[in-house]
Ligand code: ATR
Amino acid sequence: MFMKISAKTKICLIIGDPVSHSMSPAMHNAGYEALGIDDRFVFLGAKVKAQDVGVAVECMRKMGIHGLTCTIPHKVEVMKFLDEIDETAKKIGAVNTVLNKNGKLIGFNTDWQGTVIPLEKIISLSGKKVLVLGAGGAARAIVFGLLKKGAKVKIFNRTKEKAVKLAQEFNCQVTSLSIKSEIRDFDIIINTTSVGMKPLEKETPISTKFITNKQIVFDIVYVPFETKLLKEAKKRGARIIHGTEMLLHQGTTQFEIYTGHKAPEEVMRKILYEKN
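Now I need the structure of the chain on its own, in the form predicted on its own.
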């Protein structure tokens, strides 16, 4: 394939730790190629340690990097280095998308669409009981999106203090899951933690024996494609949603922020599933 990259090509970059597993570059670059704008944009990745996020943002500013995508664990930390934060991202308290608009760095959050869109394709969220596992940057966006759509949310986190803090901010509830059978009372279970990724790929964030065939289980981890949580949930008859769907839908929204073009969703989905 002939590469169209030149000195005029705008760089978009995903930063995280780890980041080598990320499929965002493949997904975005496939989108650029499909729209014939791969001479104007290229998407790359870089491992950045937590203590170096400020340095990475300063590099973005100095080098004129066009877009900065933030993954675990940088979604909260990055906010302090930006010039402006979109109202939704402010409410969420986390940023996964930074646009360099003529030298002004603006933060957005598209993670909430990444969760809400796949769920709403199969169920109305209004009034549904949802268990959110985790209390980090991704959980913040997901809780925001669920509440926006009228769901009833409970948060479970291994460090209860973090769950309590998040629940107080968003005016929702916390569960300790001290009675594990409470798991079966939820309509939807969403894992926002890194449990299921290497080196924790043989673990699940909660006991799976109480998952039922009336539930939807969504794991935002997408490497491996099917986590142990999803495998166990499928065995118990639950409907599962792979993390690839969240990656896709937060990415299509992000694509539009970076390029101003409507994302070619099916092209981007195809590349993600081929990579799996």
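Write the structure block of the form predicted together with the ligand for the protein whose form predicted on its own appears above.
Chain alone follows, minus partners and molecules.
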């Protein structure tokens, strides 16, 4: 594919620290190739330290870099340096996608679609009761997306004050799960915490005893591919959604922002699943 790259090829770049593990370049480049636009776009990665994000944005501006994907730790800090931030990203308070539109740098957030799209392939979210585990940065985007689609959201978090603050801001509820059987009452459970991710892979963020076969359990953790929470939910007959689907759909939405083309979802999924 790289034979097609020329001085006219538009550059998209993921910045983060660390970044070498990122699947974004492989996923996007496979998409460009599948659509025959790999002469027009190329996707790379660059390690950028937390304090250097402003410099990276300035480079984007000066060098005409087309797209800047931001991952940990840049999603909040990058906002300071942009010309415009779309309403959704403003509400979420984080940007993972920066588009250079004729010299104007515009920030977007596609993380919420990463959760909403896989769920809405199975079920309409309107009126559904959803339990969100965690109240950090990822939870913010997810709660926003769920509420936008009309779901009824309750947040559970280890540090209750953070759950209360998030719930107040987005106008939803909090639960302390003091009655564990309450877990049964939700249609959907989503883990946004790092519990279940290496090195906590032997843990689950809640007791799995009350998960039922009527529920959908979604874990945004994707290392390991199938977390203990998902394994146990599967055993109990629940439908499960792997974290890889979130990675894919924040990426397909971003692909469309950068290229203006509908993303070739299956090709991009294949790249992510080949790793497992």
